[in-house]
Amino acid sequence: MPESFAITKKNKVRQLNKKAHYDTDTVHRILDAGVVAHVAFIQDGAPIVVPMIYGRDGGTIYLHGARKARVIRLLEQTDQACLNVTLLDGIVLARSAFNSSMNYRSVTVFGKPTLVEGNEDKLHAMNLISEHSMPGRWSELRDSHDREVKMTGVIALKIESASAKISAGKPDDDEADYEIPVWAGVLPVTTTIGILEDDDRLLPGADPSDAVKALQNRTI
């Protein structure tokens, strides 16, 4: 796996390019922190964007959906897809609307989607996707039924090209605007995982495991 992705016409960050990162570690770190990916591709000459849950294994991203879902069928048929994961970290309130902005971590990935087939390969991908959002949960659950595996569609998207863009810090106002008596600063934004809520049909003594309890009160 390369330490950095080659900068090409496809992945080059043009707007505010000083915020661009092409190293593999940064790209993977943002992907691993996210929960939902928005996947874009072309259908009948028109763009389509679909939110999907995912998991990463090295340089491959696995996407999950129903086997008969339109998005799985379309991704199976296309030779190129684009995926984006964005984490919002703050609202930057400057002294002008023009200089107001957001703090964020974002990754855009390009690659060829392929359908994952065979129970063993699909179960491996399903495990990765489950562990991405629910670490430690897979081993606690019953084994997947064969029909469930058949009903599940998994797409493998090998990362052929990618770039990250990170914006952080205080407002960057025009020098003259610092004389304006208007408050400026940053309003932090965090995505927080809450507290577990019991299902109505829990059996007596069915308490959350340590792995499940560890999912609470986290920030993304």
Contents of the next structure:
Protein chains: 2
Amino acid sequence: MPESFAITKKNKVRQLNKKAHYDTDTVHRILDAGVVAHVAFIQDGAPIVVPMIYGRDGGTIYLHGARKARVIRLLEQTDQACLNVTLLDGIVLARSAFNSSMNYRSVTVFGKPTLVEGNEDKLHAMNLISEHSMPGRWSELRDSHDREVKMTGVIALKIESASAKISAGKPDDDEADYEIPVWAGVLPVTTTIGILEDDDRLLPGADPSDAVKALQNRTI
Amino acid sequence: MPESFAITKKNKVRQLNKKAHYDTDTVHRILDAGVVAHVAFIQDGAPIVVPMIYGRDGGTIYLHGARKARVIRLLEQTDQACLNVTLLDGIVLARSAFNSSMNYRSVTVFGKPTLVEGNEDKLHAMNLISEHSMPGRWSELRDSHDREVKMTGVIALKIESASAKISAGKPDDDEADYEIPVWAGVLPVTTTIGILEDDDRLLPGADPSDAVKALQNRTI
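Go ahead and give the structure of the form predicted in complex with a further copy of the same chain, now that the form predicted alone is out.
Now the full complex is given, and it begins with the chain already shown.
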């Protein structure tokens, strides 16, 4: 895997390009921190974007859905897809509307999607996707039924090109605006997992495992 | 404005279609609750998805960026764009990987983007976008300079078609799996605004206004 992605017309960050990162580590780190990816594809010549959960194995992202789902069928057929994961970290209140902005970590990935076939490869990907949003859960659950694997469509998206954009820190105002006596600063945004909500049909003694309890209070 | 959107090939929810909503109220409510939209468009025949903040005025969504930004130029030229706003509400730990899922509110919008021209119309849209993520802030700030309005590209996306999908509640397991003595339930996910972080160059007495203080501890 290259240490960084080549800058091309496709992945080049044009606006606020000081915030751009093309190294593999940064791209992977943001992918690993997110839960929901937005995946774009084309149907009948028109762009469509759908939210999907995902997993990562080295330079490959895995997506899944119902085998017959439109998103799986169209990703299977296309040779180009684009995926973005954005984590909102803050709302930056500057001294003007123009300089007000957001703090975020964002990554955009381009690649050719392929359908994953064969039970073993599909289960490998399904495990990665599950562990990405529910770490430690997979091994607590019964084995997947063959029927379930068959009903699941799995897509591998090899990361061919990518860029990350990170915005952090305090407002960056016009020098003259620092004379304006208005409050300015950052409203930090955090996404957290709260208190576990028990299912209504738990068996006696079916308490949360340590892995599940570790998810509680986690920041995502 | 129609009370609900016609179901067409474009906006029809195919998977888990009991979770689908096509009424204008639900579509608008999810749009109003989100902060970041993912906007898809086509460049050189390939799909691209970018995160953008937005505002809404009735059946029109406003987006903005640098006037020269790729996203603005391409949205200006295309006659079809798609936008999705997804709010993750929970991670649903079922008794099998197959039935594990997410709770979310998601809305997908289709329409023809147009460039907004003229200072007054642009400022109207810029105000809506600002008020969407920073309610009450616009009136605390100095007027926008003409140069700033000129440098801002504003896109209006009239909502021609839309669908919403809402997933909520506890796991829905296979009947046989309720015999498995594993914990199951929901990990609620919340996104909140934390404690205000002061800019380093605040003037004496430039305290947060009531509007700014009201943003603190808000759930988004």
